[in-house]
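Just one chain follows, in the form predicted alone, and it is written as structure tokens.
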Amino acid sequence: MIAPVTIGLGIFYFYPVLKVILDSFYHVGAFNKRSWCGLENYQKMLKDPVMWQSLGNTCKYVLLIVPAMILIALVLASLLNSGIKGKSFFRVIYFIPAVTMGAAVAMVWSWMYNGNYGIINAILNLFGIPSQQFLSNPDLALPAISVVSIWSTAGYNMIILLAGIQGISRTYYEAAAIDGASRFRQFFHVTLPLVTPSLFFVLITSLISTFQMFDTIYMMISKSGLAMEATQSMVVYFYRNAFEYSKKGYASALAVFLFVIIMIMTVIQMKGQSKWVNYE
């Protein structure tokens, strides 16, 4: 009964992983011409300034997106768990970006960020602020991309956190209210500690997805503009080496390096979660 799923995992997941690891030890050029090179790709990668720039950009995305997204998702989940009117409507509205195609999201936000006729610049002009080239200015492009990512993922994580909050027994809140705890103190002393399993899950998945950022950057930033260097993530650099420069062996080494980083981050978080649970 599990054979179809197992075969599918083997063909579409495990085999590609092993293939990428194997290809990282070869020069793989156009038309898949291969020649053994050992650790040369990894040595080249460690000396590649563009790779370190891309890794630094990826870390900036993580530092900008993950904390802001989790905070927004947690606040929205807490508000939607309260007695406000129209909760179902707001849940749908906040969740819609999570189920919208990435290409559509990138296209709409590109129009909004446009330096000539974008609505964001139109709003800025109302307050006397000159128009900004959000997607071509190296100083503004990375924060602009981060805003799009936060907007498109906060709703999905809000649903996960909302489910975690709704799983908390009301007796804890009733006991806290009897002891005189305000809503504010109930949040920090009841909701936050008991929703930590959901928070850890959101943190892990958010870190992994942010380290793998690709489509928003690739579709919104010009490949020949100065902003590409300031916004290019590791996955974008991997894609360009594999499919634009025909350096699939080197791209495979980049993919393995990114996999190791994500694995280490995940292990650290899992260890932290187990210690937190044991402490609690």
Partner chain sequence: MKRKQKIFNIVIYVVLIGGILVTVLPFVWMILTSFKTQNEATVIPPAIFPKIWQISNYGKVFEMLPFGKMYFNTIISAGVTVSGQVLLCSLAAYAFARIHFPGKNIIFTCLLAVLMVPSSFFILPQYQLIQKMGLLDTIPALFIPNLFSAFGTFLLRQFFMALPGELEDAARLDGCNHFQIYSRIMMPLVRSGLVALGILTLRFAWNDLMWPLIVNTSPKKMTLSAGLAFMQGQHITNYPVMMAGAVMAVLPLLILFTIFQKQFIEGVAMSGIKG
Contents of the next structure:
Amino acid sequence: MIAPVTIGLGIFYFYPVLKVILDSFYHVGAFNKRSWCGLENYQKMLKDPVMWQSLGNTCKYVLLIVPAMILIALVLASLLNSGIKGKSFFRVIYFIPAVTMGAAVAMVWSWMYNGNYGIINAILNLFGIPSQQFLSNPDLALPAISVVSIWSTAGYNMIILLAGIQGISRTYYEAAAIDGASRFRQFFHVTLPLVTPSLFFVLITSLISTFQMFDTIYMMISKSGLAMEATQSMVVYFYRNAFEYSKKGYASALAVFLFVIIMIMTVIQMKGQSKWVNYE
Amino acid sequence: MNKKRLLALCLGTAVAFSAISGCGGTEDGTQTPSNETDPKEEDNHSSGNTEQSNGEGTGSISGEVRYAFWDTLQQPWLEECIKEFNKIYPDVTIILEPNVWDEYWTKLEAAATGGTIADVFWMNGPNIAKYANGDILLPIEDRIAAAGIDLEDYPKGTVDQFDINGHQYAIPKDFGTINVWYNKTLFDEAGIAYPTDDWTWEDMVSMAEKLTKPDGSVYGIAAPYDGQSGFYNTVFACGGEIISKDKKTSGYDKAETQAGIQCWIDLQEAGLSPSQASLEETTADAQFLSGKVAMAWIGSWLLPTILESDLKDQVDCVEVPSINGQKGNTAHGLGNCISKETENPDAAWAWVAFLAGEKANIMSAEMGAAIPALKGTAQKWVDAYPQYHLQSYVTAAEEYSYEYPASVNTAEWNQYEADHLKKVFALETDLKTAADHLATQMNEVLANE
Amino acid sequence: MKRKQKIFNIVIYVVLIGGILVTVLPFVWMILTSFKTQNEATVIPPAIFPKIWQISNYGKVFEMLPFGKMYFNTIISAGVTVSGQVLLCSLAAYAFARIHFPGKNIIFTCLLAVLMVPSSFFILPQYQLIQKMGLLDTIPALFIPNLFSAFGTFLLRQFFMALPGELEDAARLDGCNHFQIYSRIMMPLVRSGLVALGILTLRFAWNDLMWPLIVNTSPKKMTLSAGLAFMQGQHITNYPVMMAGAVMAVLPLLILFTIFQKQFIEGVAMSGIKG
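Alright, leaving the form predicted alone aside, put up the form predicted together with its partner chain.
Now the complete complex, all chains and molecules, led by this one.
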């Protein structure tokens, strides 16, 4: 019974891990010509300023997106849980971006960001702010992409947090109410501590997915554009090396490096979780 | 799991093997005599309109030919070509596989590596060496000779560009040169005379100054980072070079080359052009055709876009201006290549030969698709649109054109060009530092070729 | 106190409605643009509503791209991925949760390890495997690697684990073998888990960009996602036509979501609790 999945995972997931590690010691050029090169890919990688910049960009994305997104999701979730009318309506609308194709989201937002005809610039102009080239100005492109990412993931994570909040037993709130705790106090002393398992889940998954940002950047930033270097994430840089520059060996080394970073990050998270996550 | 993989591997190698033995070089050579008649007949047809005798030879060729190309503007023309082609070869189905420039080379290489490359596809100067050396292309010199196609009838530079190590891999299809388009309405509003073919760079700058509106609604000219339609031309005019004749060294550290780039940077600095960032979001031609820019350097291949534009009656074109009395122009030709792994080399060749023929070239001219490569047909392209001064493109090709700079790994140093020079055009770094650094990196790439 | 409560509620509604506007406006703008002419779309300052609603933009998408084929490819690929993954993962998950066999723990640990590896890590060798199998640029290439999922197996295992053991014992006494227990008794009981996995997979399979972009190069074999990327690369960008394409690409999943919103939302919520 486990055969199909085990074999499938073996071929398409287990073998690739070994293959990537192996390939990272080769030069794999155009039309798959390969030659052994030892550690050269890794040496080159550590000296490659573009790699460091894309790693830096990736960190910037994480810092810009993850906290803001979680904060928004948490606020929305707790507001929705405060016994207001039309809860399910709000929930449905907020979830819509989560079922919308990333490529389409990127397309619409690029159109809204457009430096010459975009609606966002038109609104800025109303307030006397001159038009900005959001997606080709290296200083603005990264925050602009982050906004899109927050927009498209906040609703999804809000659902998970909401489920976590709803799972909190009523008795805690009743006890708090008897003690005369205000709603704010209830939030900080009951909701927040008890929703930490869900928060932890959201944190881990959004960290990993933000670390692997691809769709939005690929779709929104012009390929050899000015803003590319300032916005490309590790995964985009990996993709370009593997499939555009046909440097598959070097790309493999990048993949290994990315994997190591994500691993370290996850281990730190796991170790740290006992300090702040409450399992009832 | 091992068994499965083994099977897949065996299958893979078997396929590869059969493909190699199926259309290896020698076998092709021996096959040609029997097919010799077909392409010739096709040639007769294309020049001599539809006669009836398409029975004997041509009917025997059948099958599917996948045709990959990157310029969707040429699709209408290709669809017409297929109609004509099928009159001669009713049993050959041509399947068009359009792509976009940004993706074309990535996908072509992936397809070549994976054995799914189209049977016939577009090729250009910067990439031919890579594909020829990668053993992807079918040499066609024997078929060309057998079909009686005279390569002298095509621009020599383009023919030579597709000749690698003594093998001819493509027949030129069309070529492109650059000129300057201007918006007559904006010129009239500013009260200045239209440019003429003998204008100079200084004339262009002073016109741009008068055309630029202080509120930013109109810029005099577009000065984007662009090699082929931009600074390559002025670099040639200034006596510089992008790559040395022997393709061993970069020309970017030469003073002449840098002078040919600096004149564009001056336009950016003077505020006569939309910023590099703006031009990246909306290309120079698109800004020109929406009336935001009064003059733009535009390649001949964009004629279909101009013809479709709302401004088509308000614009005209002129030769590029001279710098210090000299003009330069990048002439760049495309060709049709056949994949070495095609299952149907005869049908693929029939299609290539048809596209090289007079009929296809004339149709290309009349539909405005591109300047056709066959001698004599370029004039038809000029004549087809008398409302524009299209002769300026042809004059450029004939009188002051230069070969498109390329080597084996062109794509690799093209990337460095973009990385460094875009920042210069965005006025973030100074030209000298960037260009010198670029030259060093480019020389490293060239040394490894 | 009452008054305070009221003000508090108003603030909540203002925030929530503000959030709704931010969520919905891009969609509104996408739809409005998709009915404009190119000139209307690029006029400054922008016109909110099209003067004449250009339905023809939607037709133009089909002229520019084999959009019908792309729909078909996406539906096939998403359909096979979802049903295949649910079937295969539930089989394995059942075995991991309910059957004792040698080497189980080792295999399961390996499976968990796969779960930890970022997905982009697999892409390159997966691509080379598909290439070796001669499947590049085919429809099966779109879904084959996605049939197998460590995450799906793990998620469903949690559901199977939660079921009481007495059920199995009773069934075994009645002479059922493992397959019968799995298909007749267990499967109906983990329905909510299957639905959750199905929905998560559907969301992924319909929207994924990188994989289809890599394996399939000709437009006729592309998914909608890759088709949109392709459309964006066209030389002259016709914004209204692009928006029309985007509207059509997102519509099917949005419609499904409107019908099955409860299942969608519960499915996602569940992945948070069980994962």
